[in-house]
Structures are given as C-alpha cells and as structure tokens.
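Take a look at this single chain, the form predicted on its own, given in structure tokens.
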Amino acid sequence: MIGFEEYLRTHLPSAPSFHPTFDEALGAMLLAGGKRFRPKLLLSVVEAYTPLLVEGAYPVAMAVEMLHTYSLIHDDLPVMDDADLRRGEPTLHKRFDEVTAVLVGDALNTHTFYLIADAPLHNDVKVPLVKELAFNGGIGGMVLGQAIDCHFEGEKLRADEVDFLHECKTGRLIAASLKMGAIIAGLDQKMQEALYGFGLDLGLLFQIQDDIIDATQSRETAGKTTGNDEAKNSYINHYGLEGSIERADALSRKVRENLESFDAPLKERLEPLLTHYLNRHKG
C-alpha cells in the first residue's frame, strides 16, 4: 500500500489548458509541503478500526487537505492577512498573482467535494462525509471563523468570543477530520461525537500554539509570515505570552487525558501523531 504523501503527489488536481500558469498553480501549495495533520487524523481513525479501507479513504483525506490548503491561500491574500510566505515558500499571490490565487483557492474548494463523491466508498458513507466537511469547513466553522476574525480586527472581543472564533476557524475542521474517519470506519454516533469533541480541544490547543509561534519565532523558523497578529483577536493579545502558555498547558493535559480514555487501537495510532504537538509550545 502506498503512503498518503505519495498518493497526494501522484493525484494532484490538474486543469490542462492554454493558460500559462493555472495548472501549475493548482498544485503548487499542496506540493510546498505541510504537516498533513488533518488527513493523518482521519486516516489514523480508519486504520485503527478498518485498515482495509485506508486506501479507499485516501481521496477523502486528500479532500480535507485540499480544503485546508484553499483556506491558507485565501487567508494569505492582501485583502485578509497580506502574507508573503507560507510553508517556506512565497504565497501563491506573490508567486503568481492575486487573481490566480483567488481562483486556485476556489478550484481547490470545489474539487474537494468532487474527490469525496468519486471516492471508492458506499454512497451511504459519502453523503455524511460531504455534509460534515461542507458544514465545518464552511458557514458552520472555518469560513464563519474567518469572517469574525476579519470583521473584528482592531476590536477586542470577550474571552468566550475569542474561543468561539478560533473553535470555528481552526477547531471544527480538525474535529471534522476525526469524525469523518469515524464515519468511514462505521463507528457509532457516540464515538463519532466523542472524537469530534476531542478534536475541538485539540484545535484550540493548536491555535494557541500558532499564536505563540507568531509571537516568538522568526518567519524563517516558522516557514510563514509571523508578527502579523498585532490587531487580531489572538490568544497572545488576550492572555499575554505567559498566560497563553498556561492555557496551552491546561488544554494539553485535557487532550492527553481524553486520549488515554480511547481504546488501544485508536490510542496507539493517534499517540505518535499527537505527542509532538502536545509538547511543541514548551520549547
């Protein structure tokens, strides 16, 4: 069985035409790298319970990575964060142009759902996968969070509003990745919701860590534009660096405790994936 990274590199989206750069631009940010954390979460759940379905789940994992990548491309645009570095490479609007970056983001977003529809899985599985990703990646999660983030830039939100913003923008796609793995594996509703809740905590931990990175690391070390959150409702701006590290420590403990509650097959596959992230704000 090929690995997911090889699958991704051999199944890049393609739109051959006489356009001089669009086809190249479609795969550029996917090829730039990334931790593939969301697809790995999904595949870890599938592997824990139904290993024979892992290869069949690759298109769905690819879809999750593609949706996440589209969000980064749009997030970096001048109208939003105006960033010039992502995954150690020039952002797409810098490498090509703004129109290309917008349209590549649009294309990756829509192609996400083609991949799920075309996956070698039963339609009774694919329909809830589409619903889960569309809601959590759209108005029920990531897009809503981005809208709040951009609208309230320069205004200080309440602490509960900051959590809601980042749960939507970051947490719900991570949570959906775990739940989608559970859907493919045929786990019951209770376990699907347990994994979703686990993912929400993990997503908030990630966001706090990301804010700490923005405040403490150079762009060269982080591989992306940093020092860009001064006017945003980041955790650093609300709690300071020390307070943010304390909050990350508390969330890390909660995630570890919940991880321990999972059965052995799931814990064995998630633990190696999470260990690095549960500790990365510490040093």
The other form holds:
Protein chains: 2
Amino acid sequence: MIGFEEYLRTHLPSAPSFHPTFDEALGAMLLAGGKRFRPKLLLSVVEAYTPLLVEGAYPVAMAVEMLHTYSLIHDDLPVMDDADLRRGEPTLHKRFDEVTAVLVGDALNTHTFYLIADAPLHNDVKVPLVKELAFNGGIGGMVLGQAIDCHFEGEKLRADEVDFLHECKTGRLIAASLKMGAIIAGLDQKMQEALYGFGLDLGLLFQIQDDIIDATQSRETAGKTTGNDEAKNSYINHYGLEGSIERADALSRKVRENLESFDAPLKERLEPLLTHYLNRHKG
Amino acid sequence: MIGFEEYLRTHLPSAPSFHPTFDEALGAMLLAGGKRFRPKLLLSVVEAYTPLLVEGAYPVAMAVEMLHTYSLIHDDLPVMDDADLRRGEPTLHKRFDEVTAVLVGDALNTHTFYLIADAPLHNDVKVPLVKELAFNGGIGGMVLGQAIDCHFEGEKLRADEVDFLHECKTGRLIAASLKMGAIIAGLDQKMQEALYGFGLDLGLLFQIQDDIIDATQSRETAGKTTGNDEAKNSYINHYGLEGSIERADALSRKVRENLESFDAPLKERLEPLLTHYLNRHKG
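Output the structure of the form predicted together with a further copy of the same chain; the preceding block shows the form predicted on its own.
Complete assembly follows, chain above in first position.
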C-alpha cells in the first residue's frame, strides 16, 4: 500500500480542457506541501482500530486536506489577507491570477464532497462523513470563523469571543477530522464525541502555536507571509507572547492528559503527531 | 404540503453568532427571488414518478439552487464580472462587502452538500446525488466553464469551444438537476441519461436566450447588469442577434421533440416550465 502523500500526488483532481492553466492550478496548492495534519489525524484513528479500511479512508483524508487547501487559497486573496507567500511558494493568485484563485478555491470546495461520495466505503458511512465535514468546514465552523476574523479586524473582541472565533476557524475542522476517522472506524457515539472534544483543544493549541510562530519567525522560516497580524484578534494580541506561550503550555498539558485516556493503539499513533506538530514554537 | 418557495424561505441556512451581518447575508441572495428553474426541473421529475418523495426531494432541490446561488455571488465579484445588480437588487458585495460575498459564496457551496446529506432520503440515493452535483457543479462543469469564460474574455474561441464553455458553465448543472430528479425517483440508467442529454440541450437554449435578453433588454427589465458582455464569448458575439435567435429556435424545436418522447406525467410537468422560461426573448 502506498503512503498518503503518494496517494495524494497520484490522485490530484483534474479538469482537462483547452484552458491553458486551470488544470495545473487545480493541483498546485495541494502539491505545494503542507503539514497534512488533518488527514494524518483522520488516518491515525482508522489505522488504530480498522487498519484494513485505511486505503478506503485515503480519499476522505484527501477531502479534508482539499477543503483546508481551498480555504487557504481564498484566505490569501487580496480582499482577505492579501498574502503573497504560502507553504514557501507564491500564493495561487500571485502565481496565476485572482480569478483563477477564486475559481480553483471554489472547485476544490465542491470537489471535496465528490471525493467522499466516490470513496470505497459504505454509503451509510459516507453520508455522515459528508454531513460532518460540510457542517464543521462551513457555516458551523471554518467559514463562520473566517467571517468573524475578517469582520472584527482592528476591533478587540472579548476573550470568550476570541476563543469562539478560533474554535470555529481552526478547531472544528481539526475536531471533525478526528471524528470522521472514528466514523470510518465504526467507533461508538461516545468515542466520536471524545475525539471531537480532544480535537477542539488540539485545534486551539495549534492556532495559538501558529500565532506564536507568526510573531516570532521570519517569513522564510514560516514559509508564509508573517507579521501582518497586528490588527487581528490573534492570541498574541490578546495575551502577549509570554501569555500565549503559557496558554499553549497549559493546553498542551490538557491535550496530553486526554491522550492518556485513549486506547493504546490510538495513543501510539497520535503521540508522535502531537510531538511533531505541537512543539514547533520551541524550535 | 407547502410549496417549494415557502420551503426555501422557511429553511434558510443559519449561522448565528455575534457577527452582526453574516447570518443575514447568508440567506439574502437565496431570498432575492430567482427563477428557481433548476429546482423546478428536479422536482418535476420526482412529482411525475414518485409524488410521495417530493417533500424528501425539497432539500435536494434547495441544494441545487444553493450551488447556483453561490456561483452567481462569486461571478458578480469585482474580480470577475464586477456586477452591481442581480435579481433586481444590489449584488451581495454591494449590499455588504467583498469579504462577505466571498465567504457567503464559500459557505453556500459547502452547505449545498450538507443539505443533501441531511435530506430524508435513503443513503443509497444521497451518495449518487452528492457525486452528480459535485461533479457537474465543479471541475466537471460549472466552475470549469466559468474559468474558461473568464480566461478567454476578449479572445475569440472556435464555435465548438463556445459550445463546450456554455455546456460546462450552464448546461451541466441544468442537466444534473434533471438527472438528480431521476435518481430520487429511482428511474433506470437509460432514463437518467436521457434526461441528462435533454438537460444539456435545454441548458444551451437557456444560455442563448440569456445572451439574447442581455443584448436586447435594459438592466431594469432583466433585473441584472446587462450589456457589458462585448468581450465575452457569448452567442450574440459569435452568431449575432439574428443568428442567435435562429439557433435558439432550432434548439427549441429539438427540445420540444425530445419532450414528446417522455412519459405523459413528465411531459405535462416539464411543458409549462419550458413555455414559461424559454420564450423569454419573445417578450
């Protein structure tokens, strides 16, 4: 069986036509690296409980990465964050043009659900997967969070509102990735919700660490446009660098404690992911 | 049972939060009228064969309208068609702002698939519906067509390329609407494909008529920004007004002939829709 990264590279979406660049642009941001954090979380759960279903879960893991990727493309647009660097390369609207970036984003958003519907899994599994991802990646999560983030730029939110913003924008898709793994693995409702809750904490931690990286690293190291977040409701702007690191460390302890309550095969798989991704600001 | 229009108005997507306008913006363009051509086509097929499933088909019909609506919102953006009027009202980015228009479009695109996954239909029906809509409304149709349309603005395409553009941009979503009705009604593959083919012709006819309206009517009558299509690969620009009316009339005859081959209950339902929508350029 091939690894997920190779699966992704050999299963890029394609829309061949006489348009000279659309097909290339469609896969460009998926190919441009990225941590693959969300698909790896999803696949960890499937691997831990139902290793025979991992290959069937690949298109679903790719769907989660695709939805995340479209959101980065649209977030980078001049009308949003106006970023020129992402994943160490020019953003899509810089490499092609703005129209292409809007449309490739739209196409990836839609195609996400094609991938799930087309996955070699039972229909009774695929329908709840579509529902979970469409809610947490849409009006019940990511898009709502981005709308709040953009609208309140330059306006200071309350602490609970900042948490809600980032839970929506980042946490719920990460939480959904874990829950979707649990749905594929056929875990019960209780375990699905436990993983979702664990994912919310993880997502918040991930976001705080992103803010810390943004505040402390150069764009060359971070691989994206950094340091233009003064007006944003970031954790740095609310808690300062010291306070953010403290909050990250406290959340990190909570996440690790919850991790201890999971079954060994799951713990084993999530542990290295957490170590790898969640100590980024320390080095 | 309530009618589809009332269903839509009482089932608007909602994302309540402390964001002052996002929730309102989310439903604004769905409420702003529109012909509801695509959902009516879908529901006609379901009504004709399986009237008991019509209520279950409402969320799917709404999903098709929602995907169409997001595409209008994004097409109207300054970076695309830069339109200020749609369905007789200010476009969404004029009424709110560009960020809101991008994000509401994204949210509706994603939520389309939530609606299907949440519909009171069998999972074995919902999965092919998701697949059909995601393909024809995405890289296999609408978005690809829009990308071609935008890219070749100001550059004259060949006649077969113009047909491909409009088949993708308009025809395939209309065709998919009919086929999705057939999937819900449990019609066989042959009938599904017959309706899809009929929909492609209908979509092309619809597009040519739209071009004719655009060329001949004021924006007040059309309810949208008109007459800014000189550089577009429209039928008017390829065949002229006379030629476009001729092509529309020939296509109209073909569509009516094919309509004759359908079962009486289906013919009865599609006939008034065609008469209503397809004689628009005649006044």
